[in-house]
Amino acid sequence: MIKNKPLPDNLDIYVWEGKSDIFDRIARCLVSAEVDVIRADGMDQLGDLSPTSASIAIISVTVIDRPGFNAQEWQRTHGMPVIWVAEAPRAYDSRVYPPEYSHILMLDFTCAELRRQVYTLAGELQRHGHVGQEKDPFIAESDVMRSLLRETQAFADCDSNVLIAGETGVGKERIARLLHDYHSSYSKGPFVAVNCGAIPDGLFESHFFGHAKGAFTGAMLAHKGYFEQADGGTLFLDEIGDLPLYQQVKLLRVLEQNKVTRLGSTAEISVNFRLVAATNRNLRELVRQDMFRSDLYYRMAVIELRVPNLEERGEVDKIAIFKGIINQVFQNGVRPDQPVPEIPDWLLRQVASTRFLGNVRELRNIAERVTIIHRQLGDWDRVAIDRVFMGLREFQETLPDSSGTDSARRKWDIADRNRIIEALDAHNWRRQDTANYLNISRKVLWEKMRKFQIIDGDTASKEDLEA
């Protein structure tokens, strides 16, 4: 029977529960199956997932109506099958569920039903040879990247917290995952990835500390927060620089006491995890501006690693990464048995001479677009491919100058922050009126206030920030 077949080694189950409280149920049902159940609520978190083992996603259908969500795009991007959890049967109506919504589990599923679906999809992964394949091969041909990997291995097996710095798209989470995998004891525990910039305002405690049953309306079951989920493993906090000051102090307290208390409960729960944080911002500068707590910075940055951007890695890594992505896309395509066509020298030179501001993430996008051109036209059409690179350059020219120093970027941020505070002051801190005055939505205003650590009544001036 299916339930007696062994699951692939290192099977990862990513759960996006949306409005459905299913994560804890799934974790309980699969506790004896030797799989990693990982919370991944939101496209912004899922966008950076790089599964290095067989992976299955379990997603509530409550996320389908979210702006920008597309099931086909999801499966093409992440390369993993999806089990959709629905509240009521819909008879696989194509008007409701497109063909890609083929694996559906009712909201009141039993553990046996869940395990049956997981075993079935795990079998499909094994038959199609996706078990154990990396989404992207980890490329380290350049000296600077090899040096980083040696440093990562050297520090991996210590328990100290790690801060990883680097530009957007350089692969900070990949380094965090290597730190986890190389650790002799924490590698046996979970790897919990959290995007600090995506935590809704007012829900920090519920997400990080969890809540007791009945703690608030709708809390039908007790819920483990990120701290508890990471117990025995690694807690990866991406974009830590976006965490507001009043939330930073709560994180610091947990790091100092190694204990958490769920919302609605008085019982303290001991936790033991290794913190790995990442940022694309200059935290030392934020500390100087009183926008990041110095005590939290020193607590996190016991070990500091910096991931180089593509320009620093040089042509050798650009070309190697590009070739790796092309090979992978062709091998995972409609005809995986077909040989990968040879990449012409002119295309490799084009890649080597291009500056990718989005780093590996942007390079992957270009590689996939070029591959589509070859599939559709049957060869490496130079005219069509040149248009892709020309479009990239034209887009980059519309962006603010990123070649300046951190000082130039800081002055830009200070000016924007000062402008927002002045507008808030002029409108007695009424956010809707301020948003109307600035000709932006209230959501955008809130996001800017979050980014610049602006709290009600903040009167910090440009001179204060530069002091």
Ligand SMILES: Nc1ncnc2c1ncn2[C@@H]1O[C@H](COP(=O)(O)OP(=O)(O)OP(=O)(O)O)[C@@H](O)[C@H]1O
The other form holds:
Amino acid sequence: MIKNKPLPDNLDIYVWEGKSDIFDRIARCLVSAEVDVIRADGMDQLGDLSPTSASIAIISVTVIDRPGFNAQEWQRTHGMPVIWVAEAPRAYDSRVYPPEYSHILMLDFTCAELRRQVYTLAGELQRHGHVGQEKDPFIAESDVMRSLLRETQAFADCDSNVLIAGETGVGKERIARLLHDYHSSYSKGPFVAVNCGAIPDGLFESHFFGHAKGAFTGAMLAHKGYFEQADGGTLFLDEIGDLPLYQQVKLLRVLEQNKVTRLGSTAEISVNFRLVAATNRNLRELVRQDMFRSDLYYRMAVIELRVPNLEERGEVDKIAIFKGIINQVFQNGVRPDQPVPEIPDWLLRQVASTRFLGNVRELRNIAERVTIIHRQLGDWDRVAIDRVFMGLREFQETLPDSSGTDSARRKWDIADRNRIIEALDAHNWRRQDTANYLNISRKVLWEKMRKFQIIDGDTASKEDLEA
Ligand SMILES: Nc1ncnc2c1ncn2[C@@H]1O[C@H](COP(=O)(O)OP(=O)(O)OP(=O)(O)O)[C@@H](O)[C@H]1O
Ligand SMILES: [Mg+2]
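Form predicted on its own done; form predicted together with the ligand now:
Entire complex below, previous chain first.
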């Protein structure tokens, strides 16, 4: 019976098992399940695995003996559940086989056993929202967004490169992801997202082209670059306008030849991916100023999509996104069985009348902070919530108008403010932890919070007033 139940179709199964006959048995058992069974041929490849879709690994337990291999650490950093293939006697010895490795497959496994384990793990992944269900829905109610979604769908299934333009935080990466997910063949491959503004100097080549084993000091393993990682899928280059000219030339060459050569190697490797790039800068203007190569621009912008900002989308989208995020936070929260509390009218009016210069990301931040207030105070506490909105307004009033260089500073400030709020949120608003994470001192963090009018969900923390 269980055999006929379909597994989620975006599930990959990586098998690292040195013995070919065991791999063959595993693959044969899973043929009818119609999942992708991918063979990893050893440590190098296993280290390289960074699954972009939901995945399960099946690994021979003998790897635990390898020097430098820490199974728990591997599981944690790779985020995949593992089925360990073991010889029977070993599995029962908890000194060599810790009990937390709960999914064990004996060497003499039957197909039914293997499938049962795969189904169990797939079910767990599904419950945690990793496969088969939309964890983070894309919300679009306004006419402009619906028409953008129609366009996205229409263009998704062709192979042409796409350039997505739009202000900061409008959802460019989400649109890129939809283009990938809607594509009939690339969606089965990886989605590799790269922020071109965040590549450390001197590392462009090794990040994009990869390197051979021993190509330079510290290159202990061979490494695939982004172009190779994206093979068969989508390469998403975010902030493409930040790519310096000399790197643009190299990107252009790969787009023209569909071939890459790893550092320290002479072998050419063919790659096939769809390029989707995004920018919040005016690329045509950059081309005019000779800061962006026109040949690269035309190669990338075969299709151009512009994502409207939140003001253009209007109240309908602001309210829908706000409600959607509140629902999501409550449903993923500590008590998902509890009904989501009704949102009062005054709060919805407040959302509708606010300008979110940082667009959806900023609206999201506000929605998340408002839910924290509800969680902490047990109510939509108007005084605390008003302070959050007031902080945002006061910050926006300090921003210069949107002309010339002021505009660049304004965008930078909004992005910086959002980055800080996201980091605070991720660290439960603990300032010392946030400062450490951002690599700044607590004093600088505090000054930035003051400059950007970031007010804590609860009253300003005493520790800082005292500091
Ligand atoms: N329509 C939407 N529905 C729900 N969430 C959205 C929507 N659009 C964007 N978001 C959320 O807003 C945040 C910003 O989106 P995204 O990163 O795609 O924007 P971006 O345009 O790429 O921003 P940036 O210019 O900073 O790179 C993310 O948390 C994303 O999940
Ligand atoms: Mg982005």
